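For reference, the chain that follows is the form predicted alone, supplied as structure tokens.
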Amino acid sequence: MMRAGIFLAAAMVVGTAAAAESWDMPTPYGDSTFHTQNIRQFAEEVQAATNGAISITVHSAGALLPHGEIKNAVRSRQVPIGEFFLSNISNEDLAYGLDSQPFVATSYDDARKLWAIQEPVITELLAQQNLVPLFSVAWPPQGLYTNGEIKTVADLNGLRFRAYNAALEEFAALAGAAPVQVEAADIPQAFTSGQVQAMITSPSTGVSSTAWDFVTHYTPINAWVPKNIVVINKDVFDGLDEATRTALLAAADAAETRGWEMSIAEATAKTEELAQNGITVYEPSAELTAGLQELGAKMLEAWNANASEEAKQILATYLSE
């Protein structure tokens, strides 16, 4: 998202006199994820830009609404602004879900580029649902946990595997594995309790969830690049005037440069900490990559069957340039 201004120019032109407003926003993950880190310093920044005429109070770890409730509490106005995974709603267009299809995007540039097609559309498909997107930052390419090394596809057969969206699940089931629903903050209970045993997220997820704790081996298979996406009520951002609405715009644009920046560093850095903490850090074998692309490129063929025109012209535009 590229803006006019930046937000330190943009809080010179934001007068006193406007009322202040506090906002509450809840967010789905911990304190120590660097989704939430940075949403912490764009509030800051907001306050600081608007001279005080917008403060924002950060609700984490889903302390103010269920992960699953985000989204529409902003829709409703419940909450002016919020933060939550994109692909979670991909059952409302699979547009918002591109991003979690395994093995389409598996590179922070691959991602950008993703994000740079994708993000007109998904702005029109918000603004359907009274929502504006303010900044959206990537996670660290996925990789796959485990106890025991995975060889082939064919080792996740009869796993129970978590999943935390709709693509994760398709992806599990055709792996021959069970998913199982679970969202971040529960991981560690979940593998204690035997209700799942491997998972495919980022090494910061896995790290904030202690990991090692509960599983032996990891390996960075690098299967997708998934969004979070931060919006805020149409209505809400209507009613500001136009210097306070540059100034949380700019803010904003600093935010999604500052977050991807945030998540490159982390996705070296948190995978030397599992191997640090005693996890077995392994590159995927062929065969394994093999069968992980093969199951990749039959979801992508289901995906296609039931995307909308406009989720099918993302694709067409991202995979022709």
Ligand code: PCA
Given for the second form:
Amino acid sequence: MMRAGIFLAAAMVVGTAAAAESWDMPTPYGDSTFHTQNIRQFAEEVQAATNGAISITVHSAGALLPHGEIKNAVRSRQVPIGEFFLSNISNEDLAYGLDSQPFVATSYDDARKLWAIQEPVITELLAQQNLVPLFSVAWPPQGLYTNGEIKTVADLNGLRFRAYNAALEEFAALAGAAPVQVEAADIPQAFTSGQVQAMITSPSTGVSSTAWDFVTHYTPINAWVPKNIVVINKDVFDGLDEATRTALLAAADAAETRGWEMSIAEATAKTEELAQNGITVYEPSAELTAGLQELGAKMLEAWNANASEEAKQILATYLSE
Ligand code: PCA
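Switching conditions: you have the form predicted alone, so give me the form predicted together with the named molecule.
Every chain and every other molecule in the complex is listed next, the one we just looked at coming first.
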């Protein structure tokens, strides 16, 4: 009896050790970001639902890998799973970038509709790179941070403007500003060093970068609703047993639902927090909105001229629904 008991216990430990996997999960965004809080909860749920067979360590704020390397690191299996800003890879196919085109999808309803049309196309594109998308969550609608009120597009002329992707760089340049690429985690430093003077981002990122330390005004121009995406290496995914795969997908579904809810709640709460910390929050003038929309229309023309067939199909379906 005794001997059988010891034998069984030893076998169970070995069995668990062989099945257990530790996954490093990089994200460019810091710990105060709701996306990061959401993926940490996802990690906990995966661990619980798989009885510890998979334990995920989230590495925030670009600590493990620079933002621009995360997608390829998952592709090459340097890490099994990771999060990045979806439209950052629009240079590969404009299908990835439609959520960051100004004034295409400007509300959560629009953004959800766009994601539902984008998702199957993106899933196929990512499969060609040995990647499986697990979930995608929107940031709050993007607003404009400056020193002093911006009344028309002309007021942006010459400002050193923080950008996070190619579309924002194009938008800023069309507005006559000078775009500078800066990661979210480096925003405070970029402003205090004078590298940049203005930015477009969410109220969430405004609060997590304590924007009141370096700008005075914020206006919710709600120009687009961009998304993060979490992807897993396809070989890693296919190598899981069915029960584990099912648990992982269920946790991913829950994370997508929870993430969008967190985002919606933050859009209001974080705008209030900006005001509470002394930032003047104002509605954009009709002239500013019209001017920015004109730039958006120009960008969409260029987008259409360069987009792949599948990217154009996403836009056509989106506009027809
Ligand atoms: N915050 C991120 C991406 C979009 C957003 O709201 C950033 O500013 O980099």
